[in-house]
Structures are given as C-alpha cells and as structure tokens.
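This document starts with one chain, in the form predicted on its own, laid out as structure tokens.
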Amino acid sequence: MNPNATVALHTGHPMPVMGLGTWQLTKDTEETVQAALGLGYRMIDTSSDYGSQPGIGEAIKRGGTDRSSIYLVAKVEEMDDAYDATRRYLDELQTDYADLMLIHRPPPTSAGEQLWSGLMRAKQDGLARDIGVSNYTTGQIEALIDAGGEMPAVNQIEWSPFGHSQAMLDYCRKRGIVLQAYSPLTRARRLTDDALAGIASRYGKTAPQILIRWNLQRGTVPLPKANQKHHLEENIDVFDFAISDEDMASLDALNERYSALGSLPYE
C-alpha cells in the first residue's frame, strides 16, 4: 500500500485509499488544498455546508494538478433538489463533474428516495461518476435499494477505533459498498488516550497516524482533516509501517460507539 493506492468501487471505478476532509476548513482553503495536492493527496471531500467549496474550486483551477487525477467528493443536502443542487455545487467547484456525489444525511422522515432518484439522474447525465450516501444506517440503504434505486457505491460515516460498528462494516462488504471514514481522528478529542499513545510509541508514530493506519488496514477509507502543512505531512506519512494483528485487536477493543456528536447513530 502506498499514497497512490486505490480501492475499486462496485462500479469498477478506482478511488484513492485516503483523502482530505475539509469540514470547517474555511480559512486559507485554497492554499491548504494546493499544499495537500502537492504532498500527494488525490481525494478531496467537501459539502455545501462546509463552506470550503469555492476555495477547493480555486485550488483545482489554479493548481498544477490535472483535474482528471483529482478525486472530488461532494454532497447534496437533505432538503435539496438533488439534481439541481448537483449542478449548483459543481459550479461552485468550477468543475463539470464530481467523482462521487453523496446524500449528506437522510431526511428526517424518509430514506431520501427522491434525493437518490435525483442523484441517479445526475450520474446518468455525467454530472457524477458515482453516487453514494453519508450518515446512513443499513436499513436506510436497503430502503433506497428496495425503492428501485441502484446500490450506493459508498457510505460515509463517522468511524474510528473509539466508535465503529463491525455489523456495518460486514454489511458494506457484503453489499460491495466502500465505507469512507469521516472524523477518523475523533476531531482531536481522543488523541491523548493512554492505550492509543502506548501503541503509537511502539511504532514511533503519532496517535493520528495510528488512527489513520488502523482505517487503512480495516479496509475503510479515512478522510482526515488538516489545515496546517505539518499535519498534512503527518497524516499522509502512514505507508511505511503496518500495525500488528495484536495491536489492531487492541485498537478494536477501544470501541465504545463514541461520536464527536454523541453516540453513533448507525448500526
């Protein structure tokens, strides 16, 4: 595994094994994304409510990295008209297509069947190469499929050793859905955990690097956020070591369904 490694979606399209999260990355977004691309990041994750889309668009436009080698993940909101919103967000991003367009979260009273229909239309028209969901339970994914929709390529959910679900991972593997991990660094709230620090010390790595590497070895796709160059460098420097089976089990055992927002909502 290396920074250029990819995972195959069930559609056959490749997706980088890790990316850059941009939630609340509203200051110096353009410079941060350009720095990330220069370090070898090739996947950028955004959403309209992050406030980072215009800066990402400028970074792609002004940077020296060809658009075809950048994997861009964007999201429609639960109250959007998914098709119209896709067009609007692509305009903000100054690009003709998203590599992956997600429903950011399910609407309060449904699984978002109408949103999913709009995303399928966007994919058909070439506005998105693949489509998926975020913050969905297994039951909500099944509802989309039962309504005549295609299988989501991705479910993006909060995921770390402190909060994860083996049942969700097993379900996604069975269905051929790739699990993307947002907030894989617990928004820095669990980085001082003693058990995590002990494992990091054994490998001569930092706690964030252990959390990212745990995701990679679990087969999930981490999207760590960073807005300082040394953190960008730190987060991508995770391909020169492997966590032992014993230490992976110890990290798994830290699970308490922790979420930065409370308790994980998915099964």
Ligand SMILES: NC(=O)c1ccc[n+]([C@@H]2O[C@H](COP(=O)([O-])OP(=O)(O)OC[C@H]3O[C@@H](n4cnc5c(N)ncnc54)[C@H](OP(=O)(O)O)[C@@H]3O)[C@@H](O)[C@H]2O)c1
Contents of the next structure:
Amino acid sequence: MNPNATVALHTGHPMPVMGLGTWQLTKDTEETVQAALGLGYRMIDTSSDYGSQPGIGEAIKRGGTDRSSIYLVAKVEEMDDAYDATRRYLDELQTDYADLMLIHRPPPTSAGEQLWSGLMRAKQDGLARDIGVSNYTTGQIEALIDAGGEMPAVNQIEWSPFGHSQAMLDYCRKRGIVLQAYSPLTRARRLTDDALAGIASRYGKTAPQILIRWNLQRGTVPLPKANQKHHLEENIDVFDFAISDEDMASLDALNERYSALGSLPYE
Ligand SMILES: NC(=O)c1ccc[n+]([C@@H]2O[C@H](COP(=O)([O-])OP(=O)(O)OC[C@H]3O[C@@H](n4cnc5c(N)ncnc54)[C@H](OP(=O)(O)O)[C@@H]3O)[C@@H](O)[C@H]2O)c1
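Alongside the form predicted on its own that was just displayed, please also present the structure of the form predicted together with the named molecule.
First the chain shown before, then all remaining chains and molecules of the complex.
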C-alpha cells in the first residue's frame, strides 16, 4: 500500500485510502491544502459549514495537481435543497463535479429521503460521481434504500480504536458501503493513552500514525485533519510498516465507545 492506493466503491469507482480533513482549517486552508497535495494527499474532505470550500478551490486552482487526480468530498446540510446546494458548493470549490457528495447528517425527523433523491439527481447530471451519507445509523441507511433510493457508497462517521462498532463495520461490509473515519485522531484528545503510546513506541511510530494505520489495515478510510506542516508529513508517513494481528486486536480492545464530539453518531 502507498499514498496512491485506493479502495473500490460499490459503483466501481476508486477512492483514495486516506484523505485530509479540513474542519477548522479556516484562514490557513489554501496554504494547508496546497502543502497536503504536495505531500501526496489525494482526497480532501469538506463541508459548507467548515468554511474551507473557497480555500480548497483556490489551492486546487493554483497548485500543480490535476483536478482529475484529486478526490473531493463535500456535503449537503439538512436544510438544503440537495441539488441546488450541490451546484452552489461546486461553485465555491471552483469545480464542476464532486467525487463524492454526502448528506452531512440525517434530518431530525426522517432519514433524509428528499435530500437523497436530490443527490441521486445530482449524480445523474454528473455533478457528483458518487453519493453517500454521514452520521447515519444502519436503520437510517436501510430506510433510504427501502424508499427506493440507491445504496450509499460511503457512510462517514466518527471512528477510532477508542470509539468504533463491529456491528456497523459488519453491516457496511455486507452492503458494500465504505466506512470513512472522521475524527480518526480523537481530535488529539487520546494521543497520550498509555496502551496506544506503548504500541507506537514498539514500531518506532507516533500515536497518530498508529491510529491512521489501524484504519488502513481494516479497510476503513481515515480523514485526519492537520493544520501544521509537520503533522501533515507525519500523518501520511504510514506506508512503511504494518501493525501485527495481535496489536490490531489490542487496538480494537481499546474500544470504550469514546466520542470526541460527545456521542457516537451511529448508535
Ligand atoms: N461528517 C461529519 O459530521 C464530521 C464531523 C467531524 C469531522 N469530520 C471530518 O473529519 C476530519 C477529521 O476530524 P477532526 O478534525 O474532528 O479531528 P482529527 O483529525 O481527529 O484531529 C485533528 C486534531 O489533531 C491534531 N493533529 C493532527 N495530526 C497530528 C499529529 N501528527 N500529532 C499530534 N496532533 C495532530 C490537529 O492539530 P493541527 O490542526 O494543529 O495540526 C487537530 O488538533 C474533519 O476535519 C472533517 O473533515 C466530519
């Protein structure tokens, strides 16, 4: 595996095995995204409420990386008209398609069937290559499918050794849905955990590198956010080692349903 490696979505399209999160990059977005692309990051995750779309658009326009080799993930919000919002967000990103457009979170009183049909139309019209969901339970995904919707390509949820769910992973595998891991570094809150630090030191790696590698070996797709250049470099330097089966099991066993954001969104 290397930074250009991909996972296959059920539609047959490839998606990079890891990406860059951009929540709270704010004014540094353009510079940080340019640096990330230079280091070999190929997937960028954004949302209108991160404020990072214009900076990402500028970084892609000014950087030396072809749009076709960059994988852009964007999201529609619960109050949006999904089709119109997709067009608007693409304008901000200065591009004419998203590689993946997600429903950011299910609306409070439905599974978002209306948003989903807007995204299906956006896909048909070429505004999005693939479509998916975020913060969805298995039941909410089933409700979308039962309503005649197509199978989401991705569910993007909070995911780390400290907070994950075998049942969700089994469900996604059974349905052919790729699980994207947000807040994969626990928003830096659990990086000094003793067990994690112990495993990291045995591999001569850092705690964030172990958290990212744990995802890569499970086939889940981490989206670590980093503003600082040395963090960007460290987080993509994860392709020269492998965690043993035994240590993978020890990392799995750290699960305490921990959520850096308050509660796991899919339980
Ligand atoms: N769909 C959703 O509802 C949803 C929700 C939350 C997040 N997300 C997405 O997932 C992305 C990642 O999640 P996140 O931003 O919540 O948190 P995260 O990636 O778990 O953690 C980011 C924090 O870790 C620090 N960090 C990064 N690399 C590090 C390293 N090597 N050593 C030490 N600290 C390091 C960063 O510091 P610096 O920035 O200072 O480098 C930042 O403070 C978001 O940016 C967003 O794109 C999606």
